[in-house]
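To begin, one chain is listed below as structure tokens, in the form predicted on its own.
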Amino acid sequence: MPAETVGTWDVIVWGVFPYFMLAILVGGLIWRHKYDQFGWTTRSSQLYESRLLRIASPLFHFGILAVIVGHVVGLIIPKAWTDAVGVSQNFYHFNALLVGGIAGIGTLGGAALLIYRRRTTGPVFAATTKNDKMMYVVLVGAIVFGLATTVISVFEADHTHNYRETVSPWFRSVFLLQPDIASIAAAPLTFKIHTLVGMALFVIWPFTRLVHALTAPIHYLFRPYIVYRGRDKQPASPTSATQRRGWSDVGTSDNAKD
């Protein structure tokens, strides 16, 4: 698209908004880091149904790791390097259809069972705040709408649109302080409308249950050992020395004496 043909809506949403979204994500995350530690949570409600959760859970968080997955493919990855290790457009755009049809299948069914569960089990509607009912209505208009461009890119009749030569090289622009906002603004509507959405999610992000999805329990792995010792029954010598309840370290260097 033509340089002249950009105009001031265009710059506001492509070329403005995208820094007030990161600006939003980044300060968000970490003043809830600072002073909501206890809420970053997800706030589980399995103790309150888990039938349905068995089923939902998995289908929808291994169904958002694959459209993860494709997103970083998609729109990081330039065209020019799959072209130049001699992948097609068409091998590629077949395996985007299918991989990603399958994958955004999964995660839109795997959410509409949580939001059913949700809704129809007493206790948990009665734990799900306005921020959560939120954040589904968001993450499912996100979902919907990358559906749908899938969804409209197989039926189109010439397959001439190709988002790697529009909303890629703008997604990549953004973070190189350039943004190249004549490329965003010549993709179709169902492109610009997923890709507002999904910039809405990331600005609700760190305010919501979503944030546990950016902690990962690495601090299990270095952590001492948990000792646990059965109480001793028999009743204490006068003479024996009063030993402190509490927590020891085991096997620190504090503790080893020669």
The other form holds:
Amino acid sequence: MPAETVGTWDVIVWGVFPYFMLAILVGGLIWRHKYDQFGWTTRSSQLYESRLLRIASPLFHFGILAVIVGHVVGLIIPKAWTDAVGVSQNFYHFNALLVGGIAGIGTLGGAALLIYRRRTTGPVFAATTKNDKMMYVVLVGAIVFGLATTVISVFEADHTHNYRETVSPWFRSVFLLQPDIASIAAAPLTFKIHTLVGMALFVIWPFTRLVHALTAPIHYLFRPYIVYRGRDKQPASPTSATQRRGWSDVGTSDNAKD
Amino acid sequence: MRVMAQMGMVMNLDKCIGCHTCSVTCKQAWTNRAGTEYVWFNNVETRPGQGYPRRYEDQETWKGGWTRTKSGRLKLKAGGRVKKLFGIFTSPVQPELKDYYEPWTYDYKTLIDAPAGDDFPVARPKSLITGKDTDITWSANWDDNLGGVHELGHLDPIVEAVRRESNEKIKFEFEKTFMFYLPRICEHCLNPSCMASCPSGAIYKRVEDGIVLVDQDKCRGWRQCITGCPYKKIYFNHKTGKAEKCTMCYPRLEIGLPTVCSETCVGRLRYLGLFLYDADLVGAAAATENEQDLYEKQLELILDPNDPMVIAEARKQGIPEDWLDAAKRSPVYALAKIYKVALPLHPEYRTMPMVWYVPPLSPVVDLLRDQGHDAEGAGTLFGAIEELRIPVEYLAELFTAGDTSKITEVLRKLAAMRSYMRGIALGQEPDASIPAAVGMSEEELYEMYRLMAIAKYEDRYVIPQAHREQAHDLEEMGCSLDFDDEVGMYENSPFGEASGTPTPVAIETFNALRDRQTSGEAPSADSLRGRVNLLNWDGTGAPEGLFPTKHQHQGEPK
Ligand code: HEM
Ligand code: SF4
Ligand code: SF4
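Structure of the form predicted together with protoporphyrin IX containing FE (HEM) (previous: the form predicted on its own):
Full complex below, order starting with the chain above.
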């Protein structure tokens, strides 16, 4: 365990701010979900321009989804577990840097192209709100500092620092309500900045267009194609048995198990 | 059997004069809002022509509707569920604004404000999307009448199809040219592919009357429905980021009034009424192998409202008595199923569309008349229908997946009606051989004439009212009281216009009208909520935002 002194600022930033962030994130999402269903949308700009979007959007999105998976693995799975199944530190590190680096560069490239498109395509720029601009600043900040941590790890002479021994234990400890402030206080500055900007991103998340990510339509894979709904939102015909609210399975038989 | 009621429409194309009144009144009612400037829930196309959006019928490009797989199942033409999800970050095929057109207004103020000089001031076109100067290149119907067919007719996907089929070049020589108008709204399909494409499940079909609507709260702007609909009748509101579509004026229908487009139609050519259909058979019918059988299969879905078995089953499903009565008197049922003169638009898309069309006889009649023949005589008309292959083939591509025999049948009925009634009007002995030639009795033909030619208001629209005693929560009315306090203050929410609880359309219109009537001023940018649109500008002053802010010229004399 790294033995560094823990200052007041460390307590505020790593002990208090995370809970503040979580409160805003969760509370904000619940509030927005209740109050603003109508504003909960991707606000797609494909109607205006689609040539650049066709490259930029998938590049960015597939990149960021890979990055998210990387974060989940890196932050949640303790080092002890991977050690136990025989994954060597070097092997893990190499993979994380390679895969994480590719995903990160894809994400950043995608984001850069998205922003370029936003700025240079007249109608898209006209439809860009202040909210969007603020969101992009924080989002790109998080991505850039994230990539910086990766790049620095690559060129670091001795490969001594391992975020899985500093940031990750702190991350897990936050959810156990006993923030391990000493761990993260020992991390290098780039990691700290990346973590901070990341937390800022989650603070603004509920209030930006980013909410669209949280309603990713996975249920599309399972719902019947044709949706019936009563005007009075009651099942109109009491005789049809399998009426879940608005999802009666009639019309096409594509979803029937045959 | 599962009997369901469907509100349907029939349009008699012979009567359409292409005046666009329906489009304009519809726009005033529904889409004169920011984000929907380019949207026409009702549009009228000149055919042959490219349509709106341009060439939307070319499904090899746009991938709308369904296809039948080799194993006989229905599949979205744009791909299955997994493929659609992978393509969600950017829709592989979605029309852009340039496929519709860039909406614009004019810089009218310079006409009044320009300083005296030698040049006439010009009102320049301004884009309603960017607010900048723009060149007008296209509009919702830019395919010109006869002259334009000659120029642009070859771009029509249907013309291409007819050419492929007949393996010869269709020449648009003036004397052979034909044209007619095709008004279009959402088809309120029985098997809607827009709905099937929606990842959120936000598009639904109302159980009571089959109207297809987009739940504005559940729509997340994944914009897959726009690709899904082969008729391109779902539009993306680029301000709210939500999909919008024709609502069949449900607030009017619920109180027994016809839709705005029908009510205002100059040609009085639209019919509204109920179909009863068997919902359990829709899937199988839509998966019929041969495209040319789809029309017949669709007809088979429509149930006879006088059949006691159907009535008993409908009662079991909770369809109210007055609705059953309306179904018996339904003009759309009569035209589609009894007289069989109304046909579905593009049955080959397999969505089972519920807006039907009586194909126009006028191309045939006009050509006959122009060539100096008797355009009303049964003999010449019947002969011409067989002779004039190109109009018939064209209509067949539109309405029967290319089966010319069905179009011929319908046109012969229309021709029979025309010449039989002409005889009567001229005081001749009614010629019973004419209806017999199309397999109808004299009474039947006369009844059809009354419905199609006399077309009284109460015969055209048979609309049962919604049952409010059951409807706890009519779409808008249920909560309209909540908005009383908020009149005038719906504008600001932290995320801009597109957020917060949507204001019901009725409240919004009410406010706009009241503002306009109670103040002599130009509508402020506030009261228009930042929207600048010819349709909500009444000529008083210039609303803020109509002109770019920096239009003061330097060093100009005041
Ligand atoms: C898996 C879930 C997600 C889905 C299905 C999704 C889908 C979409 C779609 C359809 C658009 C609209 C593109 C357009 O037509 O203009 C969009 C835009 C956007 N998404 Fe996502 N997204 C997801 C996750 C995320 C995540 C996790 C982030 C960021 C952390 C993100 C950031 C953005 C941004 C910044 C835009 C705006 C792009 C622009 O400048 O136009 N998305 N997303
Ligand atoms: S015509 Fe209407 S109901 Fe049919 S697929 Fe298109 S939008 Fe959906
Ligand atoms: S109002 Fe009637 S006649 Fe005029 S364009 Fe519309 S459908 Fe045709």
